[in-house]
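Starting off, we have a lone chain in the form predicted alone, written out as structure tokens.
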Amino acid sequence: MRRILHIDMDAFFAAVEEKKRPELAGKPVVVGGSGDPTRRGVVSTCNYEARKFGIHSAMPLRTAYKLCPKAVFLPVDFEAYSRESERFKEVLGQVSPVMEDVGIDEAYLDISDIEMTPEEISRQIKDGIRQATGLTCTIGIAPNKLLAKIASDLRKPDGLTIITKQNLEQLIWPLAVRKLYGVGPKTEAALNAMGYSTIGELAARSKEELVGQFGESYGEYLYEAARGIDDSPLVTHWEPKSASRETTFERDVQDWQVLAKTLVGLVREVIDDIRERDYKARTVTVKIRYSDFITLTRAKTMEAAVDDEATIRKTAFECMKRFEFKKRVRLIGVRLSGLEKTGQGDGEKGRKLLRRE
């Protein structure tokens, strides 16, 4: 039987910060932006002490501060998190060579051919990660990626959940429909309005009923997902589609020179990203978010893929000139897409290209 393991590091960014600063143990810790809750920014993650106050990822830092003024607010230290990520993934690679790297703090492993019980494999991984990093993780094991991902979210922190065909109804069907991959807040609200609040309520419907309500593609997905059916393979190698950088201003900006200077800096950073991993780009996209939160993009595709800063900067400004600046600007960003390998690198760096926005 196929056995897929999903591992999720516990409150990863906050845990790394606590490792660097042992005096933070037991205190609510919030990581995000510049670490200043009086400035604009969002929560990247927070530890479990902070979550008791209702703080969660993607929440504005100012809101988090109102919920817990005594919390310790820290800036994002991406380099430190990347180092710890490499360490825990080295442990995973020693357990199984079939790994899908899906983020800085999570991954899938195919453990089907390992002659150990799920409990033994999990203990080996947990002990190895604790020795290598001093951090804890939560593991879910199931017949496929869909269920393994759900399982790893059920018992946090430092938990283990094993889903089988025998306990699927018991563990999965009582859960809210939001637990299914691809069901966000709006979809959840729509499903609730139609009488579906749990996964089991979806599983009780026939394929024909769900297709009739949601269309062929999404109806079939809900029918299979609610029954724990997922044949998607582990993707052990992938090529990035884009690289991007953006920044949110502390105060809304209308000064063209400030916007232009910021864009130049973002272009330089994102070019460094693709050069480091031996890519060139064909399409440049500039994003603007106004003070009223209306967000627009303008893009231009060049004749050939390049990594030349002057060419990309010129193209970005051509995109920028197509915006109107009658309103103040809250955010500006740039994305490079249509990436092509230069053929000069070792090929492995491209696998690690992350979109850092």
Second form
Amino acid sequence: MRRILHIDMDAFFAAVEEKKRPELAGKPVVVGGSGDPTRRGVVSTCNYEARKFGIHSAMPLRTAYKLCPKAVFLPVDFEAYSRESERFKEVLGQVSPVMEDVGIDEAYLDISDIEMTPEEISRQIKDGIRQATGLTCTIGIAPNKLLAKIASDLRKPDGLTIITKQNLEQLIWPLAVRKLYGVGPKTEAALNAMGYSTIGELAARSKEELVGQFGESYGEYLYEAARGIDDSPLVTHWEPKSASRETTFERDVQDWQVLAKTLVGLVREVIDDIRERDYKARTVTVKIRYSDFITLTRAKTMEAAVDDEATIRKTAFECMKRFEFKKRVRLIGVRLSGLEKTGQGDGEKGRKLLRRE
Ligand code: TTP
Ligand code: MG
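Could you switch over to the form predicted in complex with thymidine-5'-triphosphate, since the one displayed so far is the form predicted alone?
Below: every chain and molecule of the assembly, starting with the one above.
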């Protein structure tokens, strides 16, 4: 019997902001756009304090401001969120190597082979994530991905919901059809118009009826989903198109020595990333973000794909020489692309470091 865990971080962007600025504790916090609620832009997310005022993701910032003028409005800081995202996924990777990375704040983990109760696994993950990031998350555990995702949405924040064969009907049948994977706003409206508002109402129909109404493939999908049936596998492996590493300095840097040393370190790390998966790279790109946030890249493609440090370092420095260093540097990054497989290796290791594009 499979056991799948779905994890979703609580009020993710807002929680990272609260961690960056402890003085925000207890205040309504809204993250979105440039952080200026008098300008255009939408809410990316808000903390639970702000949700009490009716604010939610995708709402115009101006509407959010009307609902709660005293809320603290902040711009989106993707770099900070990606850093925390990597950290919490590292904790998951230590619990089980079979992970599907679904987004910046969520992932699935196959815990079938772990000899602990769901409560123990959840405790270990929550404690690990709290230690690594200071953040809270909500966990759902179920026999498959479909149910695990529904479960993690049931009790937030900092919740744990376990769906089993025994409690499945009681837990999911009262829920809106929208909670099923693959039912978006349009499908929801269509289903509602046909008289299906809850999952239980779908489950009350025979397969033939649903196929008659929705066609073979979607009808069968709805029939199975409403009964909590799903055998979709975790997608744990993507062919990487590139591997990259970057560093944001604590303080903006002008000293060439510091930049060069950081570049050498990043080159080493990114080479480790591709070597672990038996790739070589043809193109090296260096990215520089200056203190005014202007970001430039310089790339060079080599004659053949390589994974040796001396060649890649030399190429990275050739890119480096094509930047101006009059302004201070906020961030430096290295990317290897044009990846070519060199042999068979351990496909799981280092997966999280390799980026899909
Ligand atoms: P969610 O997990 O949907 O939301 P959340 O983590 O903020 O809150 P919850 O406790 O309910 O899980 O999305 C994760 C992050 O993705 C969220 O912090 C911000 C971003 N996001 C957007 O930028 N736009 C959106 O419309 C949504 C839904 C999320
Ligand atoms: Mg979340």
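As the structure is a prediction and not an experimental result, all values here were calculated from the model. The term rigid core refers to the most C-alpha atoms you can superpose between the two forms while keeping them within 1.5 Å. Positions refer to the first chain, counted from 1.
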Subject >> Rigid-core frame, C-alpha of residue 261, shift of 2 angstroms or more between these two forms >> reply: yes
Subject >> CA of residue 73, rigid core aligned, shift of 2 Å or more between these two forms >> reply: no
**OP:** Indicate whether residue 43 shows a C-alpha shift of 2 Å or more between these two forms, with the rigid core used for the fit.
**Re:** no
Subject >> Core-aligned Cα shift of residue 286 between these two forms, given in Å >> reply: 25.3
